[in-house]
Structures are given as structure tokens and as C-alpha cells.
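Starting off, we have a lone chain in the form predicted alone, written out as C-alpha cells.
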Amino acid sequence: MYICILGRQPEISFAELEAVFGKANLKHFGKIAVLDVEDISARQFERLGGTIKIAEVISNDWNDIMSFLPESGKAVVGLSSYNTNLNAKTLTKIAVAIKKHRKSVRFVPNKKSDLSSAQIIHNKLIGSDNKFEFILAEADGAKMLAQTLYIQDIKSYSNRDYGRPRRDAKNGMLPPKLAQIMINLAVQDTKSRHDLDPSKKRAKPKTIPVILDPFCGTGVVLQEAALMGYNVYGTDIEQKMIDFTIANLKWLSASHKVNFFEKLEVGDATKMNWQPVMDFVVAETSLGKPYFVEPTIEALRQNVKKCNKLVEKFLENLYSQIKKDTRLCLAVPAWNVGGKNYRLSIIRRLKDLGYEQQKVSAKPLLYRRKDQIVGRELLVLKKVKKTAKMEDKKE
């Protein structure tokens, strides 16, 4: 059994875990999820964009920490608490009590009830015989003591974001973590997902699933898909963006020793004829006008209308080019103006266009900072038969 520490937006992180491991194996408790599986590999964890840490449950008694420390030699220990009433002061008292019995233990000081990724990485609390992070958590009234096995590599994410040769702020900057989440939400329960090895020799699309990004921009989705072992197909309306993607994928292949089959073309997503057929579609559509101050309601309505039209035309164009049950994950714009959320109206008419929205969360999956005007809503879709209403309209 494992404890998963969820990211800044727990609903999205939990939806990703459900997509990867299945609903039957998971329970959600605020900022943590309890995952009941036999084993989690480092490779599986590296493909999760929304989970900050994973720790293995080793006891149901917090007092058992002593028994998991080495009998001799110095040890470095960090303590974190989740879903409990233990604060930094209480954790410090626990550390002091342990030191009375085990003088050779050094504790990483707690500024908060949980240690940050930077603290864990700096103190090397993972992957060592004498350095540990222990997590004290509660779920359903039961106490759990867990040892952290994996933590997100913040340096690697930063490199894949800021270290690429080509970036373009004007076209938005999709975070690599979010791209990973979107890929996992689209791929869902594909059995071969964790068998894909990105270091193997290039394979043609018939052998390895292909992920299409029709709005590829600088290629973040394609980059993360390639790292997860998929072949990639990207198109964009601007030649400049295709050139940027080519440079970024070339950098990825050399710097990360990744092999993949890629196809890149200039094309308008509302008119493009994609060949060959893709297995999954993952994309961030245009987010419309960027806002640094709140717009007037009329200006916002015009912007929403324009974004609605683009997404509708794209979905109409894509429909005949994908197989039944093909899954998509789209990041579309969502706005917060005057404390009110504004969404695309096209979301209410997806069935008319031949798409069924997959229920991966009780609430809309909104990815945005608290003070952000333009955010993203994640739509997980599946191609289905169009409603009679839409078919009649076409005739």
C-alpha cells in the first residue's frame, strides 16, 4: 500500500492516478491518495505529472519509526505529516524524543508540517541506506507510517521547460507536468502503457501507439509523450512553431537518449487531413487573448465566442478522421472574471459533435492559479456516434 502526495490541484492529480491505476485501487483524502497496489516502479512514478511524492506504508503505528532506523551508524531523518493535526512544532517534539534514545540521528528541521521537495533532495533523503523521509498520515481514522520512495525531479522538469532550445511566451507555455497529466488522462487504461521503453530503437506507428497534437506549438506534449515511450505526430498552423518543435525534439533525443518516430507538418487544425491515423489526441487549443487585468464582460464574451468557434471547427474536422472510441484530452481556455468562472459553451454540445465527455472528476478539471484570469479546463473525451439532432442538421 502506498501514500501519494498530490500536487497543487489535488482533483486533477487524483484523476490522473485513477486513469493510470484504476478507481478500485484508490481512495482520496484531501491532499493525499491511498493506493493499494503491489508495486510501483520508478519509471511509473516519473510519468505522473500530478503526484509530488510516493511513500510505501510500513506500519500503522507512528511510534514504529525507531524500528526502521539503522541499528548503528549515523542517520539523517525528515518527518512530514499529511491529513493529521500534527504541526511543525509537534513533529519537532517527536524528533527530540527519538534523539533521546538514538543520539546518532540528525533530523531535518521542520518549518512546516511537510518537507518540501527541495529539502528532501538537498538532504538526499531518498535512495540511501541511512537517510529517510518518514510520512505520518491518517485516512479513514487509521494512522499510517510510510517511507518516501520517490519524489518529483524538479531539476528535470525545469530543464524540460526552460532548458529547451526554443520557447515562445506569446503562444503560451504548457507546463511539462500538465502535459504528462493530459497524456495519462487520454491513454487511460491501455495495458501496454508502462511497457513502453523510450530508450529502444525507433519503432513505426503500427508497433507503438501514436499521440497526435494538432496545436503542437513548441512541442511540449510531443516531448512528454516521447519520454513516455510513444510515437508522436504534431501539426501547427505556423511554420515557426513546427521549426521550434523540430529543434526541441532533436534536443530531447540527444539530451535524454530517447528514440521515437515523429511526424511534423504545418496545418490548420480546423481543416487538416492527418495521415496516418492516430491512436490518441492530446492538445492545448488556443487560449485566446491573454489578460493581465480583468476585461469587460463584452470583451470577454467576444473572446469566448472566438475560442468556442475554433474548438467546434476542430472537433468537427477531427471526427471523421479518428476511430470510434478514440480518446482525447484537450486543454481549453477557462476564465475567472469578477469571481465568476466562464467556460466554453461548446462543452454542453459535445454529444452533438460526436464526443462523450468522460467523467473523471465530480467537478470540472480547472488548472489555474488563484489570481489567474485565463486558466485551462481539461476535457477528457471519447468519440461516439453523433446525436440524431446533429445528424439531422447535417442532412
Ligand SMILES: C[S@@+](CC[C@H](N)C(=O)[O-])C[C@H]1O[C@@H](n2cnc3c(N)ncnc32)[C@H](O)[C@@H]1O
Second form
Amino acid sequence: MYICILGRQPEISFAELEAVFGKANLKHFGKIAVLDVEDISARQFERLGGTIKIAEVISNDWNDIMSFLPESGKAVVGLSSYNTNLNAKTLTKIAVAIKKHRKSVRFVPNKKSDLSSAQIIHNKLIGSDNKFEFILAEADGAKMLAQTLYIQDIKSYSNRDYGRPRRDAKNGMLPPKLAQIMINLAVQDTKSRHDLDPSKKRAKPKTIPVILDPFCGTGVVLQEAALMGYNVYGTDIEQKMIDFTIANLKWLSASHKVNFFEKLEVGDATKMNWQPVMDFVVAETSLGKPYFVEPTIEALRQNVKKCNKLVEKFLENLYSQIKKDTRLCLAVPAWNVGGKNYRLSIIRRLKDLGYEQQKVSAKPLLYRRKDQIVGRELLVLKKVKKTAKMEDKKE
Ligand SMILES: C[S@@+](CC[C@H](N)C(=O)[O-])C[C@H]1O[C@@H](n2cnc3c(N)ncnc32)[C@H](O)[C@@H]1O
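Okay, that one was the form predicted alone. Can I see the form predicted in complex with the ligand too?
Up next: the whole complex, starting with the chain shown before.
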């Protein structure tokens, strides 16, 4: 049994975990999820964009912490608490009480009730015999003591974001973590999720699923897909963006020693023919006008209309080119103006276009900072038969 500490947007992180490990194995409690599986590998963890830490449950009694500490010799311990009413002060009291019995234990000082990834890395609390992070958590009234096994590699994410040779502020930049989440949401726990070792030579490209991003921009989705072991196909209406993606994927392949097949070409997603057929579609469509101050409702209306049209035309064009049941994950724009949320109206008509929205969460999956006007809504879709209404219209 494991405790997963969820990222900034817990609903999205939980949906990703459900996609990867299956609904039956998971329970959600605010900022944490309890995952009931036998084993979890570092590689499985690295492929998750929305989970910050994973800790293995070692007892259902917080007092058992003493039995996991060495009787003699130095030890360094970090304490974090999730989903409990233990605050930083109470954790310090617990640390003082433990120190009375184990004088050689040093506790990592903390002003908060949980340690950040940077604190854990700095104090080397993972992968060492005498350094640990223990988590005190509560779920469904049950207490859990857990030891942290994995934390997100912040250096690697930062390198995959800021270390790339080509970035483009105008088109916005999808965080690599969000790209991973979107890939996981599209693929789900289908048989295509076999663990693909990205460093292995891909002798048989046909046996490896292809992820298409028809709005590839600087190529963040393709980069993360390649790292997860997929082959990639990217298209964009601008030659400049294709050149950027070529440079970025060349950098990725050299710096991360990954081996993958790629196809990149210029094309308008509302008209083009993709060859050959792809297995999954993952894309951040154009987010429309960037807003730094709130627009008038009329200006917003015009912008929403334009974004709606682009997504509609793209989905119409894609429909006949993908097999039934093909899964997509799209990040489309969603706005917050005057405290009100605005979504693309096309979301209500997806069925008419031949796509079924997958119920991956009770609420819309919105990815947006509190003060942001333009955020992203994640849509997880599956190609289905078009409804009669749409077929009639065509005749
Ligand atoms: C929000 S950006 C995507 C950024 C991308 N996720 C990245 O990692 O850099 C949207 C991209 O869609 C492209 N685009 C806009 N309209 C398009 C169309 N009709 N067909 C194909 N690409 C289009 C833009 O050139 C831009 O690169």
C-alpha cells in the first residue's frame, strides 16, 4: 500500500493515477491518494507528472516510528504530515519526544507540516541507510505511517523545460509535467502502456505506439512521449515551430540518450492528412489571445468563437483519419473573467462530432493558477460513431 502526494491540482493528479493504476486500486483524500498495489518502480513513478512523492505504508500506528530508527549511530529524519491536524509545531514536539530516546537522530528543521522535494533532495533523505522521510497521514479515520520512496526530480523537469535550445513565449509553453499527465490520460491502462525503455533501439517501429501532436509548437508533448518510450509525430501550421521542435528533439535524443522514431511536418490541423495513422492524439490547441488584463465580454466572446471554430474544424478533419475507439487528450483554453469561468461551447457538442468525453473526474479538469485569465481545460476523448443528428446534417 502506498501514499501518493498529489501536485498543485489534486483532481488532475488523481485522474492521472486512476488512468495508470485503475480506479479500483485508488482512493482520494484531498491532497493525497492511497494506492493499493503490490509494488511500484522508480520508472513507473518517473512517468507520472502529477504525483510529487510516493511513500510506502509501513505501519498503521504513528508510534511505530521508533522501531524504524537505528538503535545506535547517526540518523537524519524528516517528518511530514498529510491529511491530519498535525501542524509544524506538533511535528516538532514529536521530534523532541523521539530525540529523548534516540539522541543521535537529527531532525530536519521545518516551518511547515511537510517537507518540499528540494528539502528532501538537499538532506539526501531517500536512498540512504540512515536518512529517511517519514510521513504521518490519515485516511478514512485510519492512521498511516509511511516512508518516502520517490520524489519528483525537480532538476530533470527544469532541464526539460528551460534547458531546451528552443522556447517560444508567444505560443506559451506546456509544462513537461502536464504533458506527461495528458499522455497518461490519453493512453489509460490499455495494453499500450507496457513499459517502453526509451534508451533501447527501436528496431520495429510498427510495434511501438505513435503519439500525434497536431499543434506541436516547440514539441513538449513529443519530448515527454519520447521519454516515456513512444514514437512521435508532430505537425504545426508554422514552419518556425517545426524547426524549433526538430532542434529540441535532437537535443533530447543527445542529452537524454533516448532513441525514437519521429516525423515532423508543417500542416494545418483543420485540413491536413496525417500519414500513417496514429495510435493516440495528445495536443495543446491554440490558446487564443493571451490576456494580461481582463478583456471586455465582447472581446472575449470573439476570441472564444475563434478558438471554438479551430477545435471544431480540427476534430472534424481528424475524425475520418483515426480508428474507432482512438483516444485523445486535448488541452483547450478556458477563461476566468470577472470571477466567472468560460469554457469552449464545443465541449457540449462533442458527441455530434463523433467523440465521447471520458468521465475521468467529477468536475472539469481545469489547469490554471489562481490569478490566470487564460487557463487550460483537459478533455479526454474517444472516437465513437457520430450521432444521427450530425449525419443528417451532412445529407
Ligand atoms: C499553444 S501552442 C502549443 C505549444 C506546445 N504545446 C509546445 O509545447 O510548445 C499552439 C500551437 O498551435 C499552432 N497552430 C495554431 N493554429 C494551427 C492550425 N490550424 N493547425 C496546426 N497548428 C496550429 C501554433 O503555431 C502553435 O505552435
